[in-house]
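First, one chain by itself in structure tokens, the form predicted on its own.
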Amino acid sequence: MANKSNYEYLLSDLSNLKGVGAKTTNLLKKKKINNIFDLLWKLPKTYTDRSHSTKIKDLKIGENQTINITPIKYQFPRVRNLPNKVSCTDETGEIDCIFFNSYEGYVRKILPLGRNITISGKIGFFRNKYQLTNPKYLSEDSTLIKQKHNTYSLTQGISEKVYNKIINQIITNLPILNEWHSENILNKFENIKWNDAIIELHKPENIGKFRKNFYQRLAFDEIFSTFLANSEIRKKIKKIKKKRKVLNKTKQIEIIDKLEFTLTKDQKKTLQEINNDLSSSNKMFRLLQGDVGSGKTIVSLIAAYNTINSGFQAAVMAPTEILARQHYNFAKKLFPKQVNIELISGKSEYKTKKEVLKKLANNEIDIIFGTHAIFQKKVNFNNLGLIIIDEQHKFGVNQRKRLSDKGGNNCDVLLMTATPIPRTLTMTLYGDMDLSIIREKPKSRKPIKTYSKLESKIDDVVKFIKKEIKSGNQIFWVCPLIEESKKLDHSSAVKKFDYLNKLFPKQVSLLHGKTDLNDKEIILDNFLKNKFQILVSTTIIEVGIDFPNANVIIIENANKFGLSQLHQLRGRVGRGSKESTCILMFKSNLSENAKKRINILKDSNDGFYISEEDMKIRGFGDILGFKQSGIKNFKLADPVHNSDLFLLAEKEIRRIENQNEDISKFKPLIKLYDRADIINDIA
């Protein structure tokens, strides 16, 4: 029996419960549910309702029935693997119960001669006689029977009676909990207990009803204590007191000067935020997050610069090589040439790695560009003011923490993303974080011209690319799968690759996951550089870096992808001054969702607008990049059909924020849903 008033109950081990020996654990883990509360969000997906019972003239063939029976006759056949075989009666005919490898004391013992059974099961039909096989469900106490059974979507290995038995007990020693939220919050659910709720959600009779309170208030438990979580992690980073940087305005306006187009008003306002929290105190710890081609990476440069210029060293951290490159680069000839910069690259000789690490200790180097190797333990900064990561919204919120300890207090953290998300995701995924947003494009940028067109007109499309080569443009070809697929009718990089060679003989290269790292920085390189026209790749091209002379991306089966996926792939295109066209290509007989996709992306260039339209077709945890992305996997709330319990927490947070509400009785919550180490420090 569960200690009443403590919720360290739900967080013992499966082993704890009556009848869960190690195989059953075992299998449970399999599941990831690896606890007493883990289990309480495997829910019930339907019901058998054995609360009736029929006669046995009444019984239907195929359906689950229960039955008053009495056993009148065994039979126990000598020959092995036969089954054993009890014939029961009532009123108005004859059952067979069926047994198979079960030994005849076990028979004996549940269905004893002459006495009244209750028993349930699936009625088969047998040589015209009505019959059970194996059944689970039987006892002489029919209220153990007559019941309605939730059916679950069980591990192999567990039966539903032994799955409803454990969900049953821990419903029934489920500990009493202290509440922890405020009576206005508990108002907006009926007053509903948490305990209440939970044995509410397991009731068969509410399967599926999203909108009554108890299912609410379960959604809303999981969202807050997120949200407190990373409220605890941002009060943690402001409490931080850093050195103040002293930022030189005029060397601003110099470098922003020197630029070949205007800075937004969404850039001066982000870059503004970005001031403030480097000239502050307090450790800054922002998310700036833009549409493709926003101009997020001038923004973060300027903040570098201004970070050097105030004695401190700056990091700027890339996914792939060819983009800290291509940052690099621009670095070189946007600063002053007396600003010193380099590169990590995993292909310099050990020598010049070694020499560049010393001077990075040395304080010699301004600023230093690479990839995730600039953060390993050997490499020493020395004086290291502000780290700046790019397309990293793979990090979670642990691994930000622990990166912006690494910096030490004095070293401010700026993270980018170029993946618009939805409101309610942002707020999950990045509320430990302040958020800065570019939504507006430059001017320069013209708006890419987006066509679909049917896989058949293939040759139109052709002579449309003959026409852009032509012209001197380059194209990229993206294709789903890397080779053909038996089961997948989806093209295959290799195979269009092989056809379009052929009608452009050393204009194509090709470009995918299975591709050498070395190889693919050479290719991604020389396309580049326009050493060819035409580069077919999967979809490892969406993310990261600028081919000014690409304006045309065609992708083959259009449909299969995420209308966010979709958008970034798109976004490779149209970083020149050239008009830029993206081709949707698609099979025909395509579903209704399908054609809202494609529909949605012809109509529209906002990645904000197209990243909300996307969730709601697709739902929560299948947008671009969250699958790997560290991000909380709620079990009940949805940021789709829950939005405004996300805005009621956000705003539950805000509330506790400013009144600097003491959350220590908000620990059960954080234990239980989202166990992050913030919680310790929590008396």
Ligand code: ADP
Given for the second form:
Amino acid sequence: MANKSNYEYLLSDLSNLKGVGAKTTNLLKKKKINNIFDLLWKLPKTYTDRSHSTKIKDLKIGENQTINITPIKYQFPRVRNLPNKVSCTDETGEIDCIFFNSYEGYVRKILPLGRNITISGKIGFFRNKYQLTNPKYLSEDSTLIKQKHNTYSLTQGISEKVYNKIINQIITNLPILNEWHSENILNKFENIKWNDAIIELHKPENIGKFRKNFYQRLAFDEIFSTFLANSEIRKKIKKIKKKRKVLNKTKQIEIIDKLEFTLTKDQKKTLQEINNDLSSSNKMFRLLQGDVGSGKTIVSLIAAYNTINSGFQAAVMAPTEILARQHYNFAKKLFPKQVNIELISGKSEYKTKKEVLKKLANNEIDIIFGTHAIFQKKVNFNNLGLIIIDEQHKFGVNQRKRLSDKGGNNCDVLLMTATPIPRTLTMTLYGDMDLSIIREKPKSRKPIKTYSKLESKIDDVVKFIKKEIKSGNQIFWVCPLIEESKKLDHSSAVKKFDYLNKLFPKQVSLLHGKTDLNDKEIILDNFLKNKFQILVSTTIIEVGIDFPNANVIIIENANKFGLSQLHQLRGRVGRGSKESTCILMFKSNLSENAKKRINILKDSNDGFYISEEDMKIRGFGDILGFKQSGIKNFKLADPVHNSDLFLLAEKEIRRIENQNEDISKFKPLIKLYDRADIINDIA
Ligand code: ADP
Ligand code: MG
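Swap state to the form predicted in complex with adenosine-5'-diphosphate from the form predicted on its own:
Full assembly next; the chain just shown is listed first.
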């Protein structure tokens, strides 16, 4: 039986529940309900009010009604398919209870003659008489029936009655946990306790009351536990002492002066934040967030330059070889000759690779560029002082932590992401890191003109790209994947390639998920060298690669993508100095709502703004595939509707950090909300 002050009961196996056998347990496990706590978040959808009884003479056919009756006569026909029947009365009339597929003994037991029974169900009418077929709600104890009965969206194979019983059992046995929140926080939720909030949450009359204190408190607990886990990781990493980097301001200025452009205000600000971290004695664990084309690379490379000038090595990791090479080439051009820069590539010959590894270990390389290959076991650094990770790695918290451990104590970590996401999401997903944001884009950048077009008008589009090719420009043509029976289908891209290849012979290439990785790099390289002009592809091309000569992107079936994703795709063009165009193609006329969405995209080129709007429309979770990135989905909290709670949680975490408050009181919270995999120390 439950220990009343212990949360362990909630984490115990479902088999600890009375009346729950292996069959029910397995059915629930299939729904990822593994322990008692998981069941708390399966909320009633609606309820049936059975609390008021009606006299038989006043019954309404077709409605759920509750009656107090007395069974007076049985009929057990010995003929197959004929139901058992029990005639019942109250002082105003008669009703038959009908049982199909039932045993006589069972019927006698639940409806004993002459007793007072409360019964509830949908009233039928047959041969001039009221009847109740296979009644489920009946008892001599009227209080059991005369209540509001919850309706859940049920797991197949579990009846509502059983389910209600399970939930009731849990609610009755809820442990009374010691409060973990501060008075100030509790006040915001009218001081409701965790277990009282759970009880309220399951009351039928509270269904959908999202703004009520019990709901808000429980949503806050979810958010807070996530933030607390993040905060613990951040604190832990920050506590790691490292050798300070001594920055050489003169050398930094020399590099900045060499640039063909001046740094934007945000680039300067973020560089300063990174520099402060480099020269501090605490390990850096920082995220540099900025829209596609906001100029993160140069900021990170200056940081790398500062690192090597302080006597350390730096490593830059990109998601693809092409991108690694682009960064490498940029660095080659940027840094003075005496800086030793190398690219480690999957394609390099064994001998070259071995040579690079040897040099790396001997401190003869200052900056190494590559894909994740640079973090393989056999790669040994002499004196690694900074890891820069660029783009697209949707690392989960645990992966990031591992990476940070890998470089050793003296190694600072800078992660870059080109995915602007709403603030509430950033706090949730990257709360373990310090954050630098580049919001402002380089002034020289021309906005990308965005149009929508019906697919039937494809001839106009073809005419347009003919003109563009004539002026020496290149075109991306993006086709969405068609998903059929879980198998990804590239047929739309293949078809489009065939179509365009006829119109533009020798000027088109095709790229999709099944293209061999090596071939992919070759195709992209050829596109970069302008060996062909139209690249038809699915969405597999990273947004980080600079194709300065490509200035048109066509996105087919654009309604398949969310706004943020469209914005990201659009970011593949507009990186050079030319005017660029994005054409969104649609199969049919846009609805008013779709028009509204597309207008957001046409009007704005600010990824942060677009992602906020996108989230308002589509909700969170789906945004840019973060569902797959290992983020635990909140059960109650919603980054759109509860943004106030996210801010409150952030403020409270800062307070706890600043006052160095003991967090052991949060242990039940962390344990229950399953963040213990992240912070195992307080466990
Ligand atoms: P991202 O943030 O997407 O990684 P990049 O660093 O690749 O963006 O920068 C995109 C392009 O903008 C590059 O060609 C880069 O040289 C250029 N760039 C960077 N900063 C500036 C600036 N302040 N003014 C003009 N161009 C810039
Ligand atoms: Mg980039």
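Heads up, when I say rigid core I mean the largest set of C-alphas that superpose within 1.5 Å between the two forms. Positions refer to the first chain, counted from 1. A quick note: this is a predicted structure, and the numbers were derived from the prediction, not measured.
- Core-superposed comparison between the two forms: the CA of residue 551 stays below a 2 Å shift.
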